[in-house]
Structures are given as structure tokens and as C-alpha cells.
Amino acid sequence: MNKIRIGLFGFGVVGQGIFEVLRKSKNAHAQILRICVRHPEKPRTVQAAPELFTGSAEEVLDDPRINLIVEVINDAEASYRIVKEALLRGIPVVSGNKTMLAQHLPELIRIQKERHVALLYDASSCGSIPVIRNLEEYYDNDLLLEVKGILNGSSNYILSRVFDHRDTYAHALAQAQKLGFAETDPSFDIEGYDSLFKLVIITVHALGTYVAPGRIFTYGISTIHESDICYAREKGVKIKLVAQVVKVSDMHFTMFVMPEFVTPSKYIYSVDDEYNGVVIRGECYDRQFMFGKGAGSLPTASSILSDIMARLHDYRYEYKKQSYIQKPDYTTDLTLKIYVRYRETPIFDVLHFERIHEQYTSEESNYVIGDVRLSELIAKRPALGSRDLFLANIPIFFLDRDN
């Protein structure tokens, strides 16, 4: 491919940085001949020829000019409508929509297959962080234990604003909203969904294996409270939103998106602000850590670029973990030590503890620390969503490991 001709859907905040990035790129070999939007006369901050933009998706994809799709638009479900019938014509793709690969990616890992095609996406996982292309490409499942950190950068700025400034939750959210950091319902964000998201798409690089976002326990920093910050902050620990994936055994595996305390000895410990921090660890090498802006304009917009530099060199992910014999299997049979704060909520007729290490009772709060099941987390969920409740997670795996 000499020289990569894209046709590009969506033109918000990433997709005119990747107009400005590749304006910018002296060897991107790469020119943006269509814009599909849904308003076309819209005035932009970004100034590019009126007639680059169009209304109609076909007028792009039957461009025969065309070889490359670029699709940022936030839209799921047109996504994945864009996404399939590229590749279905035989056209690549780069998508950066988490929302859209979480929940079609089996399918459309199957469509590349079977008409030859790439579609890339690591813009669709922390931003700059080349998170994907490197567990494709370096790390071996037989090898790799865990995949753990911060994928949420608007999570983190709030918890970041309140740990390392001292200020409330409600003050740090609203800065997060009036710094463009969080949108006006924030609750993607802050409730998890989208590292969730993202932790679906590593993990079948990680591991090989698609397991369905909602049949992984979820649970988010919107019910935080002062008195789960003291807490922490009488322990040394930092509350961080934290995503991982971790083999508990040769033949299993478990994820899940929480609240953590995580202690100053920890990497993502010190991934503050808008940051995100990804730790992979390995049975010979350890722990490397990958640190960077996960969202924003340009730090995605380079990912995008990457991606279609990538194509101009006919890259293509390969999967190869998918093939393996043994591939691990999902459990969520296994026990977790988790703190509880609650007030009013019967939590001990909503939750069964297989042991309780501490437990303290007040007017204002009170909490408990205990072992509970995964699974029985998952079976719960929906009594957990008490606006009186917050759940943190108290790190159990690799402990041995970190002295």
C-alpha cells in the first residue's frame, strides 16, 4: 500500500485530531479524502474544505478511492454498522470505539478472517498507551499473569482531585465536567463501564479469550463518600478505579472493574490527574508498567495515527492466542477481600461473608472488611447500587510477589 486514502467517520473532538495530527505528520502517507457527519454545514473549530464533509455513509464506503475507514464516532450502534459493512466490502478499518468492540468483537474478528481484512483499534484502549499492539505482539499467554491499572482517566482526575488536593467529590467531578475531563452525565465513566469495556478488549489480547461485559462485576466511585476517604487516608492508601485480569491458576482466569485501596509501593499508586497506568505482569518477567494520557484529543488522535501507519505496512492483528489449545478459562469461583461501608442497608442480608476480618459500627457509617465470592458479587449487583453503600477492593493476588 503506497499511500493510504481514508475515509473518515466522525469529526468531534478526535476526529479533528486526527485531521490536524496527519496535516502535522511529514511521513504519514496518508490524506483524508471524505468526511461523513451527520451535519455537514456545522461550523468547526477545525477548518477543512467544505467538500471533504458529506451526510451519506455509502458515498464514503463506495468510494473506490477509499482503502482505509477511520470511524470515531460515538455513536455504538452506527459504529458497528460502519465497522461490518467496511469490512464486509473488503475495506480496513481503525476504530477507536470501546463501546462497540466490547460487545461485537467476536463477530467481527471472525468477519477479518474470512474476507482478509484488518481492523485496528488500539486508540480504543488508553488513549496513547500502546497497550494492544503490545500484548498482541510481546507477551505470551503462557506467560502473562495479570493485566491490571487505571484505564479511565476522568475517574482518575476526580479521585486524584480529591486524594492529592483534598477536595469533595462533587467540587472534583464539577472540575472534571468544566475541564471537558467527564461529559455532562458522567456515569459512563464513573461507574465503570468504560474501563470495563476497555479490560474486554485486552483480555482477548491478553489471553485469547472474549468474555461478555455483563458477565463481569462492575462497580464504580459514584456512591464514594468522606468517610471511605478518611479511611483510606488513616491507612496511606489512595482509592483508585482499578480494571484487571489475572490468571488464578494454569487453567483459569478472572476480571473485574472496582474500587481499590492501593498502597504507595504499587506502580499506579502515583498515575494521578487525566493519567492512565497499565501494569502487565509476567511469571519471568515481572512487572512492566506503561504509563500516558488516556483520552483527550491528541493523545488519541496519535493512536489513530499509529494504527494507520500500521496499515501502510499491511499490519494486521493475528490472534494467534485464539488458536492456542489451552487457552484459560473465566471463573468467577473464586473469594475476594473487600471493604463494605454502608448505613442503612442490611448488608449482611444482602451479602455473605466467609469471614470478617474487621467490622466497625457508628451513628454517621459504618463498614466491614471480608472475604465474599466473586460470583456472589455478580448475583448481587443490582442490591449493591445503594446510594448508601460503597464497595473497595483490598488487593489479594501476587501479594508475595511485590516484598
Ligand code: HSE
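For the form predicted in complex with the named molecule instead of the form predicted on its own, what are the coordinates?
What follows is just the one chain, with no partners and no other molecules.
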């Protein structure tokens, strides 16, 4: 392919960023031929010729000049329909829609293989950080022990503002929305679902296994309270929303999304504001760290551009790890050490602790630090949604390696 002719779906924060990045880079190899949006007549600040716009997806998919679909719309269902239809017609796609991908990857991988057509989506996970292509091409799963990090810019921005700048939670959230990091529905960010979807995609490329989002324990930051922040400050740690996939034995791996007490010795301790950071741990190389902007118009657009240019060389994911003979299985049958802050909820009736390490009660609030099975956390997840509760993970994996 010597010229990429793009049909762009979506002209929001990211779509406009792609338009700008292509214009700025004066890229002679890629050109946007059509832009499909819900309201083609709407006045726009970005200078794009009005004749580029259409409201008809069919018109774009039927255009014989177009040899790449770039899909950056918000609506996961519409995204699924467009991406699937394009792939079925043999048109390669670049997508940034993590919600759609995390839910439909097995089917979309099957279609890619059957139709010999590419679907690239590095922008879906950690914006400008090239985590997917690195995991796919470089890291072999026999050696890979863990991929762990801050995958959501908005929640990290909120935690940084609250923790380091003593901002209020509500103000920090409003700022994250204003700056364009947060999802249309910000509960995706703060309840951990955005991190979860990225983790599901990352795991496909890290270990070759797809785990459906509904099977993974996910807990966000919306119930964090001043007392949790004071506790963390006293202990000299920060609270970060961390997503992780960890090999717990040769035969098993686990994964979850949860706030975590992060000590200063960890790379992600210094990942603040809207930045993302991903730690990749291997048997032989210990820890490696990728850091960068995970949200926002131009950082995400730069990742989309990287996927667009990869198509110039016919690049596609081969999903090699999926066909490995000895792949580890997903397990939730393991113990985590967690901090639970509570007020009215009778926590010991709700959750079974295998062991209590520390317990504190007062008129204001109470906390307990103890060992709980991950399967127990999943089973009791609905009851853990109570507004007077906050949970944080206290890391137990690989303590002998980097402490």
C-alpha cells in the first residue's frame, strides 16, 4: 500500500486530533477522504472542508477509494457495527474504542483471521503509550510475569489533585471533564471500567487469553474519603487506581482493577496527573516501565497515526500467543491483602476475612486490613458497592524482587 485513504468515523476530541496531527505532520502517505458524523451540518472549529462530511456510514464503507477505516466514535454499539461490517467487507480498521473491543475481541479476532484483514487498536489502551504493539511483538509470554499500571488518566488526575494539591474530589472530576480526559459518562473512569476494558485488551496481547470483563474484579475510587487519604499520607504511600494481570504460577494468572497503596519505590508512584504508566515484569529482565500521556486529543491521535502508518507496511496483529500450547489459565482462587474502610456496613457479615492483620475503630470511621480471597471479593461485589466503603489493595506479589 503506498497511499492510505481514510474513511474517518467520529469527529470529537480524538477525531479532530487525528485531523490536526495529519495536517501538522504534512503526511503525504495518508489522507482523510470522508468523515462520517451524526450531524454533518454542525459548525466546527477545526478547518475541515464541508464536503468531507457525511451522515451515512454506507457511503463511506461503499467508497471504493477508501482503503482504511479509522473509527473513533463514542458509542460502543455503533462502533461494533461499523468495525465488524468493515472487516467483513475486507477493509482494514484502526479503532480506539476500548469498550467495544473489550466486549467483542474474540469475534473480531476470528473475523480478522478468516478474512485476512487487519484491525489495529493501540490507541485503545493508554493513549500515546505503544503498549499493545510492544506486548504483541516483543514480550514472550513464557517470560512475562506481570503487566501492571495506571491505565486511566482521569482517575489518576483526580487522585493527584486530591492527594498532592488538596483539591476537592468534585472539583478535580469537573476539571478532568473540562480538559477532555474523562469519558462522556465519567463513572466509566472513576468506577474502574475504563481501566478494566484496557486490561482485558492488554491481557489478550500479553498472555494470549481473553477474559470477559464481567469475570474480573473491578473497584474504583468514587468512595474515597479524607480518612483514606490521611491514612495513606501517614504511611508514606499514595493511592492509585491500578489495573494488573499477574502470573501467579506457571499454570495460572490473575487480574483485577482496584485502588492500591503504592510505595515510593514503585515506578507508578511518580505517575501523576493525567499520565499513564505501565510496568512490564519478566523472569529475566525484572521491571521495565512505559510512561506517557494516556488521554487527550493529540496524544491519542498520535497513537492512531502510528497504527495508520503501520498499515502502510501491511502490519497486522498475528495473535501468536493465542496458539501457544501451554498457556496459563485465569484464576481468582488466591488471597489478596486489602484495606477496607467502613462506617455503617457490617463488614464482617459482608466479607469473609481469612486473617485480620490490623483493625481500627472510632466514632468517625473504621478500617480493617486483612486477607480475603479474590473469589470472595467477586462474589460479594454487589454488597461492596455501598457508599460508606472504600477498598484498597496492599501489594503482595513480587515483594522479594523490588523492595
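Just so we're clear, the structure is a prediction, and the values are computed from it rather than from any experiment. Each form is matched to the other, and the largest set of C-alpha atoms that superpose within 1.5 Å is called the rigid core. Numbering follows the first chain given and starts at 1.
J.: For a quick test of reading the superposition: does A170 move by 2 Å or more at the CA between the two forms, rigid core aligned?
T.: Comparing the forms between the two forms, which are aligned on their rigid core, A170 does shift its C-alpha by 2 Å or more.
J.: If you line up the core, does A28 shift 2 angstroms or more at its C-alpha between the two forms?
T.: It does shift by 2 Å or more.
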